[in-house]
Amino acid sequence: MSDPRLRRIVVVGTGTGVGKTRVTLALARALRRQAPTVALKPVESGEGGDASAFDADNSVRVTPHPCVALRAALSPHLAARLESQVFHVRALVDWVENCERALAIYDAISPYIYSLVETAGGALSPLSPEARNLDLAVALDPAVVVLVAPDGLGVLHGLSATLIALRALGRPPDVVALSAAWTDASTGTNAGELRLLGIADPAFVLGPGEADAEPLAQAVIAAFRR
């Protein structure tokens, strides 16, 4: 999309589960009350929702949403073999930007528009045979990454693996967010652990019960900058 004031946003996340639609979520709240905003996602497989939840938001209508609707809750190429659906990352490129633009056209006069993608499943998992959702997210370039991880177990090693395969790759996060999608005895510690071990500085933490991420857009903001 060729409209200046467009600022994208694309959340990838270290797995399923993490509570990538958390952060959407939170995060869109947060860039709406500073300009028009739109969540997308543009491929969702299974009953989870996260489009409805973000049309109950969304600054214009989004139609259709999701771009690609899966019915089996499986990574997206295995639930759209089953369906014999074909769908390609252009295909998905496209519809994003026809929904920015209506979001342009909805307010003529924000100095800024924020658009926000959210991937299905994890940074390397498929999205089609032919591409993983970071292909998705290097076609929708120029664009600020945000990847989440879970406030929980595992996110030490999870959240390494995934920052190695990005970097080697071409493409590492912009911002690190952490979500509690589950909470355990590690839940509230694993930021300072994580700069403590040097792996990554998460810019925020979406604990339990919480929708407020306004330092996480503040954050998204000055990355925008850099």
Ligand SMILES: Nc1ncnc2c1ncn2[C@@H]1O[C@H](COP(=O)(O)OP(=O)(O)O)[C@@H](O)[C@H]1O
Contents of the next structure:
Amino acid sequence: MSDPRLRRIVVVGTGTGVGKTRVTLALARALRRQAPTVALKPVESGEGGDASAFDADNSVRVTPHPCVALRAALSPHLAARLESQVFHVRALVDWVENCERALAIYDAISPYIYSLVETAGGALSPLSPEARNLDLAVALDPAVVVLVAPDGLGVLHGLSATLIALRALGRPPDVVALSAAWTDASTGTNAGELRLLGIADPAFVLGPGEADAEPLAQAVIAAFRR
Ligand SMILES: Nc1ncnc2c1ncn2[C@@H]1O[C@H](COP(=O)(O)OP(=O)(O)O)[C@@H](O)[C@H]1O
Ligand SMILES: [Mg+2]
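What about the form predicted together with the named molecule, after the form predicted on its own?
And the full complex, kicking off with our chain again.
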């Protein structure tokens, strides 16, 4: 049984390169001010460096990290096929739980412990022939799911499409956040437009070059209370 103090957050995205790692790092830093926190990257393909970026800040040593490292900078299902690697969602969940146990042992006193799990690519990117990132997110429930989208052109469509799909598949996100993964004329306007159009109500926007996500941490904590 998992530690009753555990608060797990799963970070999914509308795609790759949309700001998931940047938001996860900023959110982990904000949560760490309140309680021990570990940021995890179960599956990483290519030389993204997400796991090592998390390790630089993590309260506990995570090893191995990532759980599944794939050489090719491709969709995990394809990168794994190229090197004849087979992995299952259950093994990823076991690995996450082991990391969380290490965090619980590291601090037995804090009323909460936080674990953040960044998925690889978009919410519907295939991890294997039989599982997508969303399936991993569902297997990690109960959790607060944070959907990250870019604060740039394309987000009105990309976020609409992702939200419609996640609702249809039965696991909508609990919190939506934007990040300025690239900047264009729309940057800074997108959260307002998403609200105006009734597409989404982003809880937080990580602006260009920003690294503080305290308001997102508050939104996530509020989601745990719901
Ligand atoms: N708010 C932001 N300000 C500046 N650069 C950002 C911001 N959000 C993302 N980026 C940059 O955009 C790129 C993709 O972001 P990243 O967090 O790695 O995306 P993902 O994890 O979804 O692939 C990275 O180079 C990252 O530093
Ligand atoms: Mg990333």
